[in-house]
Amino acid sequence: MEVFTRYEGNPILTVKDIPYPANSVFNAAACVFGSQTLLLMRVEDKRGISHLTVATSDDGVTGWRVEPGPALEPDPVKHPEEIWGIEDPRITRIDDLDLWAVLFTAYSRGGPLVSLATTRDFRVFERKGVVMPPEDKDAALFPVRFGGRWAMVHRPASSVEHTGAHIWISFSPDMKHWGDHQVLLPARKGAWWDANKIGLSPPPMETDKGWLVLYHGVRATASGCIYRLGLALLDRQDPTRVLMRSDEWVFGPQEDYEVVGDVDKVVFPCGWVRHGDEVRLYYGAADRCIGLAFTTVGKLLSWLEEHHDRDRRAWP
């Protein structure tokens, strides 16, 4: 069963759509904002420094309107952790607080780390600062509290070559002070497609069966790394409980715009949008452009049920 169907007009956004000089556009967070689909895109300038820019569309597929300038730029004077750019955002709607929370990677002198900003209009952002120290990235919030605490999925990676880069979950009473850190999904080892290094892709999606997680796995090969996507399902009441995890990848680079770019063989989604059962996946392709793929919640859950790893001995 083909789970994802690529939009025939891919890529939907390229650097040619950016109304100011830039090198590339990719890895966009996504949400429904009013009647529009909104993307908060990573744009890399010609220095190699990234910032975040907004694009909107009435139908979420065509007619993208890109803002004339960045929505969120690095501010290394007030926020020295952003000296080498900000990148790879994930958006979570927090209804209890009537705002949008944006977790993004700040590229500091000490390595990548996780920072938080909030907004109500995607024009004015309130930076909350660093919430996870280096090296850490691929972070997103759940939209609800668990036992009165917020939960964050993220990916520390201080010693990949020795211990692997795993997906963790942490909890906080206030979104500022985080603790109760624990490994949620360990990277497999050996020949697996998701051996040694994995990370969250879009924020977890709530379904009747549990929290659906789409994650990327990085396979190191003789010709370079390959970024592919897999699925996992977490318990709705206790997101530390992994109910299922796929043994195969569900989506990987195959089209020219996904295979050849600034970083070859990469599909990297930071956002998905749900309309009823339909899911639209917005993904960075080869670190140079943005693609769109369609699926349904039903397809994702059915595929995961069929392909989940029943033998957890492969997990470290």
Ligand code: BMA
The other form holds:
Amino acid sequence: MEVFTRYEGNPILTVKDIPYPANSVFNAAACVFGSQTLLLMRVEDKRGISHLTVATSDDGVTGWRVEPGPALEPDPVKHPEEIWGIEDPRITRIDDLDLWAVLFTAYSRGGPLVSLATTRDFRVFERKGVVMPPEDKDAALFPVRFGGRWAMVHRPASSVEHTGAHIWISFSPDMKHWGDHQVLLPARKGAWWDANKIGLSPPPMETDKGWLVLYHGVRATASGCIYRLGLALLDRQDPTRVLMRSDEWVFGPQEDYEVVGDVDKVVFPCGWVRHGDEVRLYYGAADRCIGLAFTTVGKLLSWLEEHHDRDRRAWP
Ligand code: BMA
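Mind giving me the form predicted together with ligand BMA, seeing as the form predicted on its own was just shown?
Every chain and every other molecule in the complex is listed next, the one we just looked at coming first.
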């Protein structure tokens, strides 16, 4: 059984849909905004520098309306860390604060790092600045506090060649000062599909059984990297506790638009949206366009239950 079903009209957005000159559109964050589905898309310009642009759709599948210009552009004068662009956003709705928190990768001279901006309308953004120094990326906030503190999943990677790049979790009283850093999911080793380098994909999704985590594993091969996705489940009250982790990947590049692009063999979701039990996954394909795949919370959880790795010795 395939857990995800690709939309037959994929890709849903390509650079032809961008109303100004650009190279590619991919790795979009997603949320339900009012009655619409909203994507905050990474658009790479023809210099190679990325910014974020909004697209909306009434049904979340068709009829995408792309805004005439960027929603969030690199601002290297006020924010030198954005000199080489802003990439790969993840949106979390924070009901308690009545706002949306967007974590994104800012590409600084010192390497990629994690920055935070908040918004109420996806037109005006308040930049909160850098929250994790380089190298760090693939970050998302949980929508609620744990014991009074915000929690963030992220992926520091200072010495991949020595120790691997693992998924970490950190805590903060105010979303600005972060501490209690700890490894949440280590990359596996050797021949595994998720050996040496992994990262969070969309923000963790709350379910009755715990927080569902979809993460990417990067397999290095002689002909380049393959980006595939696996699942994990975190305890609902204590997200530092990993309850399950899949042994196999659950979704990987297969269709032409996922296999061939600016970077071949990449599926890279930064957003998923839940409507009841249905889950819609919005993913960057081959660093070139955006695809959509459907599944349900029930399918994700039962697949994970069947495929979870009971032998944790295979982890690090
Ligand atoms: C990762 C990120 C993503 C990108 C992927 C494949 O490191 O930079 O933005 O989609 O590589 O190139």
